[in-house]
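Just one chain is shown here, as C-alpha cells, and it is the form predicted on its own.
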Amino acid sequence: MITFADTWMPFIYLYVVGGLFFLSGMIIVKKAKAVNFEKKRHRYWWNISIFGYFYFMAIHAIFIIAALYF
C-alpha cells in the first residue's frame, strides 16, 4: 500500500522547497533590475517562467493521482 509520506510528501517537499528558491531567485533578479517590466518581451518571459513553475507542478499532481487511483 502506497502510504501518503510516498507519494504527496515528495511531491509537497520539491514544489514548496523548490517554490522558495524559484520565488528567491526572481525576486534576486527583480531587485537586480534584470527585467524591465516595461519592455513587453520581459513581461512576456516574467510570465512564462511563474506559468511554467505551474505547469510543472499541475502536472506532477496529475501523473501522481493517476498513479495512484486510474
Second form
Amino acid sequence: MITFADTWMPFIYLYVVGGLFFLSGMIIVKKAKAVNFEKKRHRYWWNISIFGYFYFMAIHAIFIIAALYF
Amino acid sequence: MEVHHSLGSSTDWIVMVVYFIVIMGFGSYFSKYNRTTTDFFFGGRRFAWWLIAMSIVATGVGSHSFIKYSAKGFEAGFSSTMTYMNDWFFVPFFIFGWLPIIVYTKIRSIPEYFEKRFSPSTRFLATILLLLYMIGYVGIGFLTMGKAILPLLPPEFTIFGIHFEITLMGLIVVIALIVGVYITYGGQTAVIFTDLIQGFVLIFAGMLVFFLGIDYIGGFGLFWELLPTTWKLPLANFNNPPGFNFVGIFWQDGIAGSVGFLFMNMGLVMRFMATKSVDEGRKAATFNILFMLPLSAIVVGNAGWIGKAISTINPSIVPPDTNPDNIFVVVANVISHPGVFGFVMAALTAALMSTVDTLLNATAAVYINDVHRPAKKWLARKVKSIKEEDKQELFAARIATALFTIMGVLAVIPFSAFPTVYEAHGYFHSTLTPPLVVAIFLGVFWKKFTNAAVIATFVVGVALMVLGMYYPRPLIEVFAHGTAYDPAHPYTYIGALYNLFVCVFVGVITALTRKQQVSLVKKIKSNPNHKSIVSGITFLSGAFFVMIIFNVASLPILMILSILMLIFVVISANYYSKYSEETHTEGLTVWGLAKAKEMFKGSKVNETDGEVIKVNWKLVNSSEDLMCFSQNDMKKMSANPGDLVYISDARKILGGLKSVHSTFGKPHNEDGIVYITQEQIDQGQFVAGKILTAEKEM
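Instead of the form predicted on its own shown above, give the structure for the form predicted in complex with its partner chain, please.
Every component of the complex follows; first up is the chain already shown.
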C-alpha cells in the first residue's frame, strides 16, 4: 500500500529542510554583499538561483503526480 | 545471485579497443599544451564554460554512476535519481561564495586555502584528510570499473600455454596500469579535452540504452504499465527500508555529498580553476546542475528500470535475482546488437576513466602543492631557476600520479567487502566528508570560525564519528528519523547526519568560546612551566585520540575522554598557532570578496563594463608581462593601464585552448593591433595570422 511516507512526506522534507539551507545561503550572500544588485550579471544569477529551486520542486511534484495518477 | 561472464562478441571488443585508442590518442595530442605545472594541473586557467561543463558531466556522471544507480534503479525504481536532483540548495553558497574565493585567492589546492584562512598545521591535517578522501574515491572508481568489465570477460583463458584465471583484483590492476599511464602523460588539458568527447559519448550511450530498452519492451506505454507505482515515485520511502530510504540519502548525498562534491572534490574544484573567469564558472555550474544532472539521472539509472521491466515480462532473460551491480552490463547486452554493446561498454568504461583520471590528477596536484613544495621549503633545497623547478615538479607530479594509482588499487580491498558499490560509496562518503565539509563551509561563511575550531573539528569531530561507528545505537539512533536498526550495516546513510552534527557542534562550540580559550592560554603562559604543561596536554590529547580510535574503554569513559580531548586540543591549538581574526579572514571569506578581488588584481578594481574586441597581434621584444593595445581599443574595452586582460584565439570552437591572461600596458596608436611578447605567444600558442579577441577582466 502506498502511504504518505512514500509520496509527499519526502517531498515536503526535501524542500523544507533543503529550502532552509537554500534560504540561509541566499541570506548570507546578500548580507555579506557577495551579490551586488546594481550589477546586471549579479541580478541575473540571483534570479537563476531562485528559478532553480522552484524548477526542481516542479520536476519532483510532476513525477509524484504522474506516478500516482497516470 | 546470478553471476555473468563472457557477455558480448568479438565485434564489441574491437569497438571497445578502437574507442580507447582514439580517446587516448586524442588526450595525448593535448599533452603538448603542458608547458608548466599550472598547465598540467589547471589547464592554464583559460577555458570557456561549455568545455568545463561537459568535463564536469564526464567526471560527475562517470563516477561509478552507471553501475551504482542502475543497481538501485533495478532494486528501487525511479528514486535512484534522488542523488542527482538535490544539489541546488547549495548553489547560492557556491556561485556567490566558494567559486569567487577559489579564483581570487589564487589557491592551488583546498589545503592551501586552509593555511591562508587558518594556519599551516590546519593545512597539514586537511591534506591528510583530503588525500585519504581522494585515494578512497580512486579506489571506488577502480572497483566499479572492475565490476563493469568483469562480466564481459571469460572466467579464465589460456595464452601461450599459460593459464590465467580472471579475478576482480587482477582485472583492476590491469585497468590501473592503463589509466595510470594515460593520466601520467596527459595532464589536466588532456583530461578536459577527453572529457569533452566522453561527456557527449556517455550521455548519448546512456540515452541509447534507454531508447533501445523502451523499444525492446514494446514502447513507453507498456514500460510505464509494467512498473509498479512505488517504482515510479521519484523519491524513496521516507525512512524504510534501512538499505535505501529518502531521509538517509538526503543527509548523506543531498547535504554531505552535495557540499562535498561542490566544495571539496579537488577534481571538480580544479575544473572551476581552469575556467577563464568567475562568471564562466557560474555558467558551467548552473548549466550542469539545472540541465545536465536531470538528464544524467536518466542516463545512469535507466538500465535498472529497463531491467526491472524485462524481468517482469521475461525472467529468463533478465533474472530477478541478477546481481544489481551487473544489471547495467546485462541489460545493455540484452537490448543491443553486436558492436552497439561494445560502444555502450566503451562509453561506460570511458566514463569511469574520466572520473579516475580527474581524481588522480587532482591527488597529484594536492601532493605537489601541499606535500612536495612545503617539504622542499622545509628542507631548504635550492633550485637554479624557475624553469628547472617547474620541470622537477612536473616529474614529481608524474611519479606521484603513478604512486596514487597504486594506492587507489589497494583501497579497492576494503571496498570490495561491501555487497554493492552503492553501499561502499555510501559508507565512504558519510564517514570521510563531514569534517572537511564542515571546516570548509564554516571557514568560508562564518568569520568567527577560528583556527582552534577547525582543528577541533578535524580531531575531536573524527573521534566522535568513530565513536558513532562503535556505538551506533545509543549515539546515532536519536538522529535516525525512525530508520530501522540493521546490525549488519547500522544506519549506513543517516550516519552522515550524526557525523555532520558532531563536527558542526565541536566547531561551533569551540568558535563561540574563543574569549575563554584566549584567557585560559594567557593564564597557562603566565606559568613558568607553560611549555611543559602544553606539551603534556598535547601528548594526552593524542593518547585520548588513540584510545578512542581503538575503542579501549566503555562509552561513558570514551565520551569523557572526548570532552577532555576537546579542551586539550583547543588549548594546544591556541598556544602553538597564532591566529588573528583580521588577517586570517581578509579576502578569505564571503564577507570580504571585494577585498579578495583587489588582492587578486593587486590594485583597485575597474568595474566598468567594456566591449570584447577583435585584434591582430604583433610581436615585441620585452620581458614584462604586459600587453599593449591602441588608445581607441582600450577605450572600447573601458580599460586602463594596469587592468587585467584576457586574450584568446577568436575561434570559439577552441573554447579558450589558445589564450592567455595578462595586464594592460601603455597604449599605442595602431588600432586593431596588440603588442605581445614571445612568452605570451608561447603560453597562448597563438597562430600567426589568426585573429584574437581581447576583453578586460577587471
